[in-house]
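Next up is one chain by itself, shown in structure tokens, the form predicted on its own.
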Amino acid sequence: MTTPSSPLEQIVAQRLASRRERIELDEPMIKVVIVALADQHFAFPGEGIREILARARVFFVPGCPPSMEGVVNVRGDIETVIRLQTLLRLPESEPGPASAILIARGNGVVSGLRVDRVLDVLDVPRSSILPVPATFPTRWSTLALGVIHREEQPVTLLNLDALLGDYARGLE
């Protein structure tokens, strides 16, 4: 092996050697579904969302709690549809043309979650998920996994296991 003679050859040799020593690590990513409820933005971990229904007919069921909009038929499976705004204690609104139902799974429960709009489905680095601020409303802090930022707006990442588990236990 020959020793580089010129300063340029020495720099090139050093860079090649450093590239061989460098270990590339991929940062763990998490897929999230970002939704809007009124002027608030929320996200769900993608692994908990089975499907997004843009237009689905919801059938009212008498005697349901106020947080349950009704049921929907998803290719022969009957799923409840929960008003997410009620669970999060946000002002109620009527479903508009952009509203959607997320078929979600958490804590062994499968249910539809009504949202005003689906904004995005994207991968975010796990390291970009910030802890839940101490100033969060108590109800949200028990349901939140953290906060991410999308287009310079905070987005609360919700825990489907806690949300659907609480609902199934009759807490809402």
Given for the second form:
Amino acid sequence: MTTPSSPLEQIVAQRLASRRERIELDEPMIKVVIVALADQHFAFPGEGIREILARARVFFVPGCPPSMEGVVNVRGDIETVIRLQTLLRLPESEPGPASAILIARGNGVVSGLRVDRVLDVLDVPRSSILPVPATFPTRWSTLALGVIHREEQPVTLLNLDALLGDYARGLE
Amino acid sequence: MTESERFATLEVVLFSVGAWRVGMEAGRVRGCRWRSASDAPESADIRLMSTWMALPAAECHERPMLLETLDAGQSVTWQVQGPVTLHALPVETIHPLPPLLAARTTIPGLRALALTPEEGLILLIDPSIRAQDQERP
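We have the form predicted on its own; now please give the form predicted in complex with the partner chain.
Now the complete complex, all chains and molecules, led by this one.
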């Protein structure tokens, strides 16, 4: 019989820890684009983000909902730009110098999404996505896939299919 | 004329509705004239483009213009603001409506947008769409 402090036990413990580490490394990952809106952080699945425009001229189009900022010319194609702040019922502010437009695809629709700042592009384990808390605002919970944490701060992972699909149907 | 030559440009009649430049295919326009004193002020035969498009009409001190179009064989007269000009828009400046804009716009007959260096954004409309819903002055 071996004691916990025996070399064999230590080797076995090391090997188990190493296997756990390998399992963690092999676990399914998801790429996310993390953005700031007002004082909140949100993320989008990276597979749904086609590109990030740092500076682009937006043309206002009349006859659109207030949440639609206008259209932007992306190399010869025009796409709508939606104000996420309005959609998520966040305090409104004018786009600042760090503002960007994410060209996103969801529910078969492509559109630009105005954000205050792009913070990061990360690979996170799928297992780190936590369920949406029951205390979330209703508007957010219907659009959220879950919550992840970045630098101790909660980040709401948004569902692009729901967001753009609802928008096309006039559900805001 | 080959197909590619035929669609290199689109001839449009441009006019103003409030702050916006609006265009319709030149082939739909049969005539254009100033609105004259002989036109009754509340004529049921003249449709206000700004009302139909649900856009605010800017205060305009110039005499409005009347465009005559043909809709299902019937002549329709629209009151618009000038300047009324004829343009050949290169097809690459004409863009179909992005799906969310198409789904959410409140402008009847809005079919496409054009972006040009001279005019900026142009709303391209088809006045025959929902013509039965349009309001009269």
